[in-house]
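In structure tokens, the next block holds one chain alone, the form predicted alone.
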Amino acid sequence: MKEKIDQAKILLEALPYIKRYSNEIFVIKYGGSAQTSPELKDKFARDIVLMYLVGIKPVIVHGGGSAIGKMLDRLQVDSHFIDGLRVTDAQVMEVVEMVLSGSINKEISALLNEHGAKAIGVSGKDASMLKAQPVDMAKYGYVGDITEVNPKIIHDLIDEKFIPVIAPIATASISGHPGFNINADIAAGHIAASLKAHKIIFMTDTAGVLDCENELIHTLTKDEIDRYKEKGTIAGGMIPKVDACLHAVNGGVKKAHIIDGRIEHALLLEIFTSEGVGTVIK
């Protein structure tokens, strides 16, 4: 009996928070272990599909770069990083929307939709939906900057009752251009901020961002961010999150976050209890 009572206080714990945020948008970029890990993607699925039901609107924007390095090596096509990026030829950049739009975000899809959700994959390019800009042409070739986002093919899609699961290609204003590999968290950013989403949530693989003695740091200004950069606590991979986030919430988004993936129900423990588990930046 004592089980079933603890399981009702939770429940009743959730519930301001179910009140809070039905109805709001809340766009989750989908990365890391949580993205490669069978159990962990089982569990993400429910996760986003109960949010759905209790009427939260999710939209999810997902990376892929280890599986696109799988395919390259497959396909023994040459790809080298230059700061962080990954160089993108017309060759490589073909095998990069083959898998983002293709395997990883119809994979996604199917699953939410086999837990009871109504998902539907789109690329950046469905509907110019995003439009971008070359970073370095010379340098880092296909890859983008994105200049201008439209909400309205998202926007579409969750009034039908779907949640859109997004693969970060943007268009160019070139006719027969390839587009452009756009880095997921910065994607993630400019999605929110169009959408002036409720939240933004980030699943990685650290429990948050972390100082320099490795400790979770709950909550972050713009100002206090631009310290831990100078002293180079912020730094590598957190870099474009921290940044994707600071573009959210000067967009209009409420509150983002940067959780740790790789705990069960991590989108749960953020979203519905008072604690929480990883960092708010607002």
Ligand SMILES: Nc1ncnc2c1ncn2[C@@H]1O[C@H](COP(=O)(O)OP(=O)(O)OP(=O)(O)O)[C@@H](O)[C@H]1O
The other form holds:
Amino acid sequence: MKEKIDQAKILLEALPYIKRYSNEIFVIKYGGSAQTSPELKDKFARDIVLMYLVGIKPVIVHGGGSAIGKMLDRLQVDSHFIDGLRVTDAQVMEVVEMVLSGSINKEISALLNEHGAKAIGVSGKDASMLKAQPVDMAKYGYVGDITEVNPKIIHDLIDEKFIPVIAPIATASISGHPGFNINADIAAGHIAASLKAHKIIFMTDTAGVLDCENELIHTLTKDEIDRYKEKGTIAGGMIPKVDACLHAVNGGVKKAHIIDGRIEHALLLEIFTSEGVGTVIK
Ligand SMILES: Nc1ncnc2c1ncn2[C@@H]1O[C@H](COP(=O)(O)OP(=O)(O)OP(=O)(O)O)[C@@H](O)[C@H]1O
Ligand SMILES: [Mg+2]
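Other form of same protein, the form predicted in complex with the ligand, not the form predicted alone:
First the chain shown before, then all remaining chains and molecules of the complex.
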């Protein structure tokens, strides 16, 4: 009986958060690096469905770097990185779209639907939601910088009680153009700002942002981020993440979190408990 009462207490602990966040939009960036085992993916889907059923409006933006790499290897398409960006020629772009917009996007939306949500998978090309231009065509090919976000389609889907699941691909608005490969962190940051989301949460494969002694940094400001980037403490895949956090917060999002997607139910711990996990940027 005591155990049951303790369970009820845990549920009640979530009550103030449920009240506070009901009807708020949360953008969740689901990193390719956090999409590891089928069990973890299933738990992620259940966490999102729980958020949705208590009245939060989740919007998922997903990555998929390692899955793209595996498919390129399987199809024996050569590709390489410059400055952490995958050089994307027309052939690579075809695979990027196939993996992101095809396999991963549909896997996530199907999983959410299996657990009782109404999820719909789209890419930034749909309804011209994300428009982009080349970062540097000669150097990186079809890697794009976002120039415009049209959040109307996302609002329409949310109003119809859908959970939008968005692949980070943008349109060039030119007939016959293959579109652009967008870093998923940057896409999530732009989408969160355009939606004026309450929170953006990045789920990745580290405890959060780590300092030079590999200790978790609990909170970060813009100045601290600049210093850590200069020192090289924040590097590689963490750079677009902190940049996207700053973009979102400057665009009106209240808080940006970077959390460990490898921990079971990390999302629920972050949202519904007083402790919180990972790094927060306000
Ligand atoms: N200061 C830092 N703290 C934590 N991680 C860091 C730091 N600097 C660099 N990193 C790297 O950033 C990585 C996370 O970014 P990465 O792009 O690999 O994953 P993701 O964005 O979650 O996945 P995907 O790009 O597939 O969507 C970490 O695994 C780590 O190697
Ligand atoms: Mg990344």
